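Just the one chain here, laid out as structure tokens, in the form predicted alone.
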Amino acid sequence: MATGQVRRLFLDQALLPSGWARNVALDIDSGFIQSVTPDAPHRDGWERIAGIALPGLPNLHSHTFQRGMAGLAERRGPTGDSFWTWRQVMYRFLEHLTPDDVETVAAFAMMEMLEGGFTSLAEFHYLHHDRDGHAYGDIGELSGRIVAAAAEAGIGLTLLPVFYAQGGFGGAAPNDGQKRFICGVDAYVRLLESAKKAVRFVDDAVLGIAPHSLRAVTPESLHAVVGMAPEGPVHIHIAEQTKEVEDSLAWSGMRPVAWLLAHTPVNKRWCLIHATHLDEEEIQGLAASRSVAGLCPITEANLGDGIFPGVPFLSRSGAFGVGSDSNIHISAPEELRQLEYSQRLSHRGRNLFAEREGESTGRSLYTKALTGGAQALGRRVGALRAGSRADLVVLDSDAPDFAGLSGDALLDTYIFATGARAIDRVIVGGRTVVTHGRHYKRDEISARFAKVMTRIRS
């Protein structure tokens, strides 16, 4: 939204930090909410927004290029399939992608995120180099393409250029499939400088850092990279697979999360992606660190990662948010639904993310993911309050599933019944980007995506 542009909305009903409210006057200037007035009298000249207005959900973890390979790894191999065999499919897919392709696929994924109820994104971007592994003339060429895609789609962006230097624990050499990811500490400095210039072209964008994982760095390079960013988000993959835990134990005698907490100043700036396999001490330590557990339930299920210990983590007041990761299927409410259902399957109970009698599971999931997601992105999002970015998802109140419902029952129904098909309108930074469930550039972006996919898959 252009600097100085004013938009005044009159919301039929909205979820505010204080709870549900009707007749909410929302004053927006330069993309940010200036004032929120519930139970306001109708104001002439203000734009009425019919429906159920929610704060837009932050997507705290994505690799947008992987949207192009969705469905390509669902064929059984000669041996037991796992994350590690899926990774080989990903390496082969990367052999085809040009910079234009990366931008096209990213724009398509971001468009689907907006239509699916996400209004901001932390892009964990580790695809840096050309197909032969050599750096582009501008080492941040592909980071710039992510920024361009975000600008076109209209999604809020936290860009996380990834530091990826090793092929495994203990400084193992990278394999050929990783050649497009690899850079040393000096190259990473140049990458960050290029990315810093690129994000200036997107309103309110944030630049963070992302050591890929403990298996992709050494203790020395991890320390150096974290030192490059005295403020802003720090994201890292951690403990996604049992093999990762076993390899960490063999390397250091410690489990991955335990090692990280013992050797790195993990705090509110950090987001530990997946953190799937934790023992009791790690659950306590992660929650106490006040960092965010970045959960991607649909991808974690698709890859067979395992189930995050959500119930004990929640009991220790741990913070979490959700992301779309591999983008095999993009839907904010379905990520939350899958998160709750994984706990139900694990504990053979129901309503496990509701912490007290009578509490709405949907409300608890949504509000906690808003808070954790905003913290992980390092952006003023996740709430309809003065000072926050004006990011809204508006549900169609005339949807049959919402008939006769009010308050938290609407969120329960959105997450567990209607899903994203109930989304009518999406506003990001005060600008409408989705109307009647369709992104304003859906036809154009979809056509480009189809052309790229036809070439790659032929």
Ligand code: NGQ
Second form
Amino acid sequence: MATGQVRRLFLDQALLPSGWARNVALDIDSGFIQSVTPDAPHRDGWERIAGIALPGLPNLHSHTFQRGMAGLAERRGPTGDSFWTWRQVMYRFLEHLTPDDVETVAAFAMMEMLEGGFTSLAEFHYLHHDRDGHAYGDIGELSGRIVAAAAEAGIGLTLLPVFYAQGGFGGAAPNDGQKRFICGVDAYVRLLESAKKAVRFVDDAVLGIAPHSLRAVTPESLHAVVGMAPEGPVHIHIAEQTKEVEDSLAWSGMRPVAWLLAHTPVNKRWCLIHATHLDEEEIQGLAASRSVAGLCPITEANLGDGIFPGVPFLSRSGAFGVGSDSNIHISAPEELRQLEYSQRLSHRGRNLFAEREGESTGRSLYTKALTGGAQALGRRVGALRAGSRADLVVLDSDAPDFAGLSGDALLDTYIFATGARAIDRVIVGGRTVVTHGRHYKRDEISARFAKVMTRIRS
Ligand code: NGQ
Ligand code: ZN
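The structure above corresponds to the form predicted alone; please give the structure of the form predicted together with the ligand next.
Now the full complex is given, and it begins with the chain already shown.
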């Protein structure tokens, strides 16, 4: 049965699918959990992991390169600042990035994800061409850089090469700022072929597809691209801004999510990123589709997108997960906190993601985001059970915040009080990549990142 590297852990306390458990023996082979035994007697030779072990959270939406402009779009411009003016700043920023820069910034963001409680990511990757918009010899050049960064950082990867062909609804021509993204249907076939080879360099990586948004495709090209992938994840940005809803109505007479549900086979493979602006029928349709709502609460707040209708969506048993998207700030617990707080502010209530009296809000948020995140990434992650990847985030049980606490109160404290500073250790595919809260390559990756940023900013 043993086929690869074996690691045997003995966890003081852990969150299992069945609930909290103590003295958990966790047997790992080739990155996957072989068996989980709670209340096990201590076993000689097994490595004791003191602390509070959680399944690592999947990060279901990221553009790693945007980490390089975090904090640099917070200065007031000449006219009303918005998502659309931010996008102009972002387009200008990406004109600086060489392939080496893309790799370095990605490695830095991925390192921060690991230190911030995410153990895997879905990278929605849409930079394909050079700074002038010219093709590289291999259209998968920059996809390969994302894969290399994930391998270096030691994070689990779902790579989503992005199809981007149009500048707006109705087949509008792309603008100059979009020149690094553009690829037609034929080029996309080549991109997927190249990306398929590249992902082999990361253990257990998954390849999916991502039509960028309804703004960036035509119905025909969307259909063609979806037809290229008979399996695996399908992600798309949708209904993030009210202007997108208005433009969609003007173009087709339908709101974006309603249009997508009516014209494509949205199912469990799909992840609808943001899905912020939904009417009652769309909330119902999205929940019933069993796809995942890919919520990015910190970015959505930063960009002024609006507030996802979490309360009615949850009451229809909608599935969701969280993503760090623009990477303006990277923290798994803070994404969940922001999600709950957005609902509190709009409903003037509390504990809105808890569904029953006595239920912990933190536990509800965390376990739902694990399930939705794992589904969106198309990987066996998000649970400490036999057959899953051994992806763990271990909180420091000696932190004073946790004194005297057990069970779900630990999660509430992690999400609402300590945030990621309580993280002691992170294990991905059975391999420890963060110890005492620090990534094993922090110094080296940070130095490279600083060098790139200094050059770009001078
Ligand atoms: C993106 N980001 O692709 O990075 C987008 C902005 C767009 C977010 N939507 C560009 N948050 O949607 O056109
Ligand atoms: Zn995005």
